[in-house]
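Only one chain is given next, in structure tokens, and it is the form predicted on its own.
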Amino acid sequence: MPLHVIDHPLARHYMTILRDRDTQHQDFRVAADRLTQFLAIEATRGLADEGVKIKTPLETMEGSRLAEKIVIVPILRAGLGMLQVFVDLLPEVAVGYVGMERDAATAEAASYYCKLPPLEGRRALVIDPMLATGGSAEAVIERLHQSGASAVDMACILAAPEGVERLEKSFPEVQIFTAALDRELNAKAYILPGLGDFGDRLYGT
């Protein structure tokens, strides 16, 4: 199943805080961080690990450590709001950046910035709070594949069925991790019921 929706009462609690139009940006940031922690745990569940011998204060034992190199790729600018949580959990992770801008008339996205680390043989995880039409995510995933990523997955706080369907059609192997799947997009390609403009609310602009 390429779509994974977090089913947890705490996730629903923090999602409600994000959706509430009366939530101030400082509380919005806290709720976004908490939800991103859930997403980071779920999105990294399938990472390969390997056995390693360690000594506890009492005896020697077999532990495990991550054996897979991963690259986190936030879509600018809103994706930056999710990045720190992933870096905190995966301090050795490499980070790439792709800036995408949506045309107000067509709702299609175009890239205005791209800076990627070496991707050959690495798993990439695209992070963006909102998966709406899927245009930005589709373009970024295609670029990561072209750059040699061994696998690409997507983590978003909120998703629309239209965006999920687009990615599943273009990249059926891509795993999508989200905290909520909403009803639909409106005529302006905003998610309903949604939470408004994530970047504006996160940064208080």
Ligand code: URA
Given for the second form:
Amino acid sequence: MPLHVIDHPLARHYMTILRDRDTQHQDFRVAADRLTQFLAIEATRGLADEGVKIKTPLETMEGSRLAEKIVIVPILRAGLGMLQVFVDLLPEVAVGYVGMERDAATAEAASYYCKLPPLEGRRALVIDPMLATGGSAEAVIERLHQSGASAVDMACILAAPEGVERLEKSFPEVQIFTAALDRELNAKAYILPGLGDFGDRLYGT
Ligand code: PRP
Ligand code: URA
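Alt. form predicted together with ligand URA, vs. the form predicted on its own above:
Entire complex below, previous chain first.
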């Protein structure tokens, strides 16, 4: 399974802002947005395009336009923080929502909401800032496959090796795009060195 880790000084800069415990709500949101922009560019690199004839003010030329409509699936709640960047970038994008919450004691993810557009034969991209044990992403990817998605990829801001390995085992063909790959999970399944609870820091809960 291909793992793509963004390698860019600006991504490291914004990741450090996210990680810093003293970063306040507003700056956290801005840094998350910037990192999502990098991820959106990388995760859409493989989209199909097609030639289109246009006239510039000077002459006729063969341009290019997107020939594939993908479905973006944010995992609620924290994944919502990445959604706007993708919606702004992608023409005619469809959005599916899946709510997943980890149990505080066991870190087991359970689904509490699901609303998906037609997926038959379409490519889906799951977005969630944190890939920790991989339980939330695994459940959502499974659901998208069952709904007929032709391919599913995953974009996250921060990944743990445990989550990457889990997805690799379950779905060897899924591509993971992340802005950083951290060391390990702690006993409570939080990513180390990590950035804490993304949803809480993004929404101030
Ligand atoms: C966080 C995060 C992921 C999940 C990752 O969500 O946004 O969805 O944990 O952990 P996993 O890989 O071990 O499943 P959380 O359950 O805290 O809910 P929230 O988005 O509502 O904050
Ligand atoms: N979810 C988070 O928000 N942070 C972690 O470190 C792990 C899961």
